[in-house]
Structure formats: C-alpha cells, structure tokens
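This document opens with one chain alone, in structure tokens, the form predicted on its own.
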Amino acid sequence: MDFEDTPDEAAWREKVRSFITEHRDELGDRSDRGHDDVRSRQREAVLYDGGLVGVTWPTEAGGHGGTPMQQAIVDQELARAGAPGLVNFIGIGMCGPTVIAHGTQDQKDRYLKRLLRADDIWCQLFSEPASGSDLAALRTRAVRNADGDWVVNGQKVWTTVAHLADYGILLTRTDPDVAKHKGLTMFVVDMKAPGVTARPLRQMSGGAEFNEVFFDDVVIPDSERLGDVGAGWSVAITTLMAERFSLGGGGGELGISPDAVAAHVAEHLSSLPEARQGVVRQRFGRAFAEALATRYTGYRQLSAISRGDMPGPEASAGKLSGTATARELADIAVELLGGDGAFAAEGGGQWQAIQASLPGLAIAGGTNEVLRNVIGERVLGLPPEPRADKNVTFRESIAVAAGGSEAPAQKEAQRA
C-alpha cells in the first residue's frame, strides 16, 4: 500500500485538522473522557455535525457516505490532538451497523441519527455467565405471548456502558428444540423498560464500565425484532465482524499509543542502571515494531476496502497481535515508574490504569483462543475442533454439558 495521502485524502486531513483546532475547547482532552456526563454526548454531537462521526455510514442511515480511509484519518487526527474517544463507540462500531444491515426502515429512521449524535447511548447484550466464549450456548429466553410480543427472561454479563445505555441489541433464544445456532433471535431493547436491571461491575482498573444485566419478564414488541425469528446467529455475525474490525482491523491503537510509550521511555530510561537500559531498549524496540506491524496491517485492510475489495482475515489477526503488544507496552511503561508503579490504578496513574484495563481487551471482540481458531480453521484450513454438541438440539446439548448421557440425536449420528 501507499503510505502517503492521495490529494483527496490530504485535503480531507486538512479539513479534519482545521475543524478539530477550531473546536478545541468543545472537544476537550483525554482527561475529560467520561461516559456519564452531558459533555460527552455534546462532544459527539459537535463531531457529528462537523462530519466526523458516521463517516463511512450511508447517507440514508444518517452518515456521511465517506470511505474507510477518511474514517482512519479522522481517528488519527483526533488521537494526534489528544481528544477523548467517542462516548457511543459501542453503538457506532457494533450496534448501528447491525441495525443498518438487518433493521426495518422504521427502526433506521428512529434510531440511527440519534445514535450517531449520542442522543441515545447503545450497548451490546451478548455474553452470559453460563456460555463463556460459546455465544451460541446462551440461555436468555424470549417467548412470544398472545399479543405477538416477546417476553424475555435471563441474564447478560460484561456489557459495556449498560448502566448508561438507552437502547441495546439483545440476542435471545427463541427455540431450544433446534440446533443451538438456529434457535436465536435478535431484538432492540429499551434499557429503561420495566424489568431491565443493570448492575456495574468494579474492575481492577478502578472503573466500572462493564455490567451484569438482568431481564425479568421484559416485554419487547415484535416490531423491535432485528431479522427473522430464528435467524439471530446471522445477525450476530454482522455485529461480531463489525466489532472485530473496529477493534483490530482499522490500523488504530488498541488501548495504548506506542508513540506515547516511546516518549515515556525516552523520559525515564536514563534513571535506570546502565546495564538495565540496554535490556529495556531492546524490549521496547521489539514491542514498538510489532505495534507498527499491527497498525500497517490494518491500513492495508483499509486500502483494500477503499478499492472495493472484501475484508480479509486481518481484523482477527490484528486484534490478536495488537492486544498482546499493547499489554507488553503497558508493562514496560509501568516498570519504568519504579516504585511509583505500585500505586493502584484508581490513584490516578494513567499507565497503571491502562495496564489494568488491557487484560479485558483480550476477551472483548472474541477471546484470543477464539481468534486463533478462526485463523486456524478459516485462514490456514486446519481441521475444526471436535464438538460434542454437533447434530443435537440446544436442549439436548445442555444435558450433554451437564454430564448426562449422550443425547438421542448424537447417538443416532454415531450409529449412522
């Protein structure tokens, strides 16, 4: 790929940079970042009105009809200016693309522009306590009542900003008597509806952006369904691919800036014993090179998408390698603080807070183990792992997982 801006990209970059400079006071800096303050929503509205949010979304969905490379330039310039991230990043990166792909026109009209301006905050309700990384094993049930609406009961966990969200996309099980991937249905859920309870989970970084969410007889109109009944897995794949690309496929930094760590190393390296300095230089140089490889691999994918090509495996590979590199960079940054590095993350140390938050990134958007399977099976062509729940219904798979006898369908498949 060409690392230089084209004339059109250079003109766009100058436009973006000028807008950020002009609205510097309204945008604030990274110290202003917060999910629960009015200013965070106002900041996103300013960026949207300036054409810097929803850059690649189609105009009919409230976006600006731009290219992935234009979005990358926006991300680069916001990072260069030290501006805080978007408050509605889950909605923009994951929920919105799902509504665009599978929602009705009424849903698009009601939700998308408000989502882009952060008038409404969105969350993604997928993970559950009993299903781990096996998303299709979820147990939250949606049962249709006599009025044609759906009544939902169950629990989700590790849901980012659910305690602040206005809406969410909710994956449920609507038929336990078919294979587990076939009995799922997706909905838009009002997070302020009766029966929805979000409880923040305190993290070791000191923050509480994740939540466990309970659904107790929550009524969801059928008009809020995304896709067909039983087709929730294909809808969820749209969400997961969008999430994976937003985390690891766009050439952005995963939780930490290698350039900022480079400045930190330069500032503190001389305080180390001379023999130790060489070790740190070597270690940091290796991590910095790996971070650049992840960044430029993401740029290569952006270039391919800009040419009209389909996304390749770079998003999964970028997310996998990027999270490992980010953790190494954070470890180096904290170690350079010496004794001060022992202070707790909530004490205000930015490097400690980043270090404490990064293990969660290895789970978000697909665990490292899941991504290795994706790369191994779909890129390298390796045989898939054995599955005990293949050719059985979800109800039967629960019995197998609980240590019961083999399900009838499984026995029949083995006899055949």
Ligand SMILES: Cc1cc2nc3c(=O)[nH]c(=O)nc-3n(C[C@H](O)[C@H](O)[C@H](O)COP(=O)(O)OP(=O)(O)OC[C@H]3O[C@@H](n4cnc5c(N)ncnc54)[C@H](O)[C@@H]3O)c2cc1C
Second form
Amino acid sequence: MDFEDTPDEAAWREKVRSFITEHRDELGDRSDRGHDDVRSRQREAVLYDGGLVGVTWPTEAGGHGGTPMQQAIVDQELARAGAPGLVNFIGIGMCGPTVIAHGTQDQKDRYLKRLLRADDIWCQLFSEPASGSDLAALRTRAVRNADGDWVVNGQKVWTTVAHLADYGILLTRTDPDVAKHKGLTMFVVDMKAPGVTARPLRQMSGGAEFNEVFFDDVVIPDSERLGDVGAGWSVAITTLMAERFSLGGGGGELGISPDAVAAHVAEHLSSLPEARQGVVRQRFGRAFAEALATRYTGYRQLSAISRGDMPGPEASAGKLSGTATARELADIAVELLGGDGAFAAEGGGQWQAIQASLPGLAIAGGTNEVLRNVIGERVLGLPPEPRADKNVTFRESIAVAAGGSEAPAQKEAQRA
Ligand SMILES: Cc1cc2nc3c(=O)[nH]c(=O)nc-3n(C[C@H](O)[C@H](O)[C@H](O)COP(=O)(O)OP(=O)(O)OC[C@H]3O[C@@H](n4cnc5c(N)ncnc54)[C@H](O)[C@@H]3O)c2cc1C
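For comparison with the form predicted on its own, please write out the form predicted together with this ligand.
Starting with the chain above, the whole complex follows.
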C-alpha cells in the first residue's frame, strides 16, 4: 500500500485538523477520559455533529458514508491532538455494527443515531463467571412467558461501561437441550429496566470501568430480539469480528501512543547516565519499529476493507502483536521515570495508569492464548484443539464439566 495521503485524503485530514483545532476546548485531553459521564457524552455529540463519529457507517444508519481510510485519519488526528477516547466505544465498535447487521428497521431507527451521538451509551453483555474464552458455554437464561416476551435471569461480568450504559446487547441461552452454540439468542436490553443491577469492579489502574451485571426476572419484549431465536451465535460472531477489528485490526493505537512515548523518551533520555542512554535508545527503537509494523499491517487490512473484503482471522495477529508492543512501550515510559515511576504523581501518573491498564488488553476481546489458537488453526491450518463438548447438548456438557459421567451423545460420538 501507499503510505502517503492521496489528494482526497490530504484534504480530509486538513478538514479534520481544523475541526479539532476549532473545538479544542470542548474536546478535552487524555486526562479527561472516562471521568465525567455528561462531559464525555457532550464531547462525542460535538464530534458526531462535525462528521467525525460513525464515519464509515451508512447514512441510513445515521453515519456519514465515508471510507475506512477516512476513519483511520480521524483516529490518527484525534490521537495526535491528545483527545480522550470515545466513551461509547463499545457501542460504536461492537453493538452498533451488530444492530446494523441483524436489527429490524424499527430497532435501527430507534437506536443508531442516538448511539453515535452518545445520547445513549451501550455495553456488550457476553462474558460470565464461567464463560469467557468459551463464550458459548454461557448460562444466563431467557425463558418465554405467556405474553410472548422473555424473562431473563443470570449474571454477566467484565461488562465495560455497564454502569453508564442505557442499553446493552445481551447474549442468553434460550434452549439448553441442543448443542451449546445452537441454543443462544441475542437481545437488546434496557439497562435501566427493573431487575438489572450493574456493580462496578475496581481495577488495579485505579479506575472502575467494568462491572458485574445481575439480571433478576428482567422482562424483555420480543420486539427487542436481535436475530432469530436460536441464532444468537451467528449474531455474536458479527460482534466479535467487529471487536477484534476495532482492537488493533485497523492500525489504530492500542491504549498508548507510540509518538507520545517518543516525545517522553526524548524529554527524559538526557537525564540518564550516558551508559544507559544507548540501551534505552535501542530498546525504544525496537519497540517503535514493532509499533509501526503493527500499524502498517493494520492499514493493509483497511485497504482490503476499502476493496470490499471482510477482516478475517488474521485481524487476531494485529491485536496479539499490538498488545505486546503497547506493553513494552508503557514499561519503557514508566522505567524512564526512575523511582518516581513507582508512584502515580499528584494529578499525573498517566504512564503508570496506562501501564496498569494494558494487561487487561491481553485478555479483552480474546486472550493471547486464544488468539494464538485462532492463528494456528485458521491462518496456519494446524490441527484443531480436541473439543470434548462437540457432539453433546449444552445440558450434557455442563454435566460432564461438573464431573458427571460422560454424556450419552458424547459416548455415541466416541464409538462412531
Ligand atoms: C479490559 C477488559 C474489558 C472487557 N470488557 C468486556 C465487555 O465489555 N463485555 C464482555 O462480555 N466481556 C468483557 N471482557 C471479558 C473478556 O471477554 C474475557 O475476560 C475474555 O474473553 C477471557 O475470558 P475469561 O476472563 O473468562 O478467562 P478464561 O476464558 O477463563 O481463561 C483463563 C485462562 O485460560 C486460557 N485459556 C482459555 N481457553 C483456552 C484455550 N482453549 N487454549 C489455551 N488457553 C486457554 C486463557 O487464555 C486465560 O489465560 C473484558 C475483559 C477485560 C480484561
């Protein structure tokens, strides 16, 4: 691919830059991220009204009908200006694309534009205490009542921004007597409905951005179903593909700006003993080169998307290498602070906060180990992992996991 802007892209970049300069005060800086719900929403509305949120979304979904490269330019310019991330990043990156792909026209009309302006914040309710990597093992039940609506009971966990959210996409089990991937159904859930409780979990970075969420007899109208009954797995795949791509697939920053670390290194290097300067320079040079390799590999995928191709399993490699590089850059930035690096300075401590948040990135949206499995099986064509619960119903698979005797269907499969 060509790394230089085309004339159209250069014109778009100029437009984006002048918008950011004009609205600098309203957009805030990195220290504002996630600190104030109302201001975060207002910032996003300013960006949306300026055409900088939902760049690639179709216009009928409230978006601006632009290209992936235009979106990448917006991301680059916002990062360059030190603007905080979007509060509704889960909604925009994952929930919205799922509603676009599987929602009814009524759902699209009601939800999408409000989501892009952060009038409504959305969350993704998939993981549970006993199902993360093995998502299809989830246990939250949705049972149909006499009115044809659904009654939901269960618990989700690690749900980012659930404490701020107005809506969520909720993956539930509607039929335990078929194979585990087949008995799932997806819904849009009103996070303010009676019976929904979101409890923030404190992280080691000091923040509390994700939650455990409890559902106690929560009634969801059938009109809020996303996709067919029992088709929840394929709806969830849409979300997961969007998630993997938005986390490192498109060459965007993964939690840390390599350019900001470069400025930090330049500022602090001369304060080190001369013998150490060369070592730090080399270590940073290597990490920066890796960051560039991840960025440009991501751009190659953007080019593929511009041609109409879908991001495939190779998007996993971007997240895997991007996470490792981001962690190395954060380590370098904190170590440069010497003894002060052990403490979050009053009103500062941004490098320490970033360093503490990055291990989570190696887990969210697919752990490093699971991504390696995906690359091994689906990119390199290596033999798949053995799967003990392949030919059994969900109910039988829980019995096996709980130490019960082998399920009948599994014995059958082994004999065959
Ligand atoms: C910052 C952050 C934000 C998150 N946000 C959300 C959110 O908004 N919504 C949501 O639903 N979830 C969210 N999650 C949850 C996330 O999707 C899960 O944590 C993730 O899928 C891993 O699941 P788990 O935590 O249950 O770990 P497990 O699946 O129990 O894994 C435990 C360990 O076993 C390893 N392992 C598991 N299976 C295999 C295998 N087949 N081969 C090799 N090793 C394996 C894993 O790599 C890991 O090291 C978030 C997590 C984090 C850290």
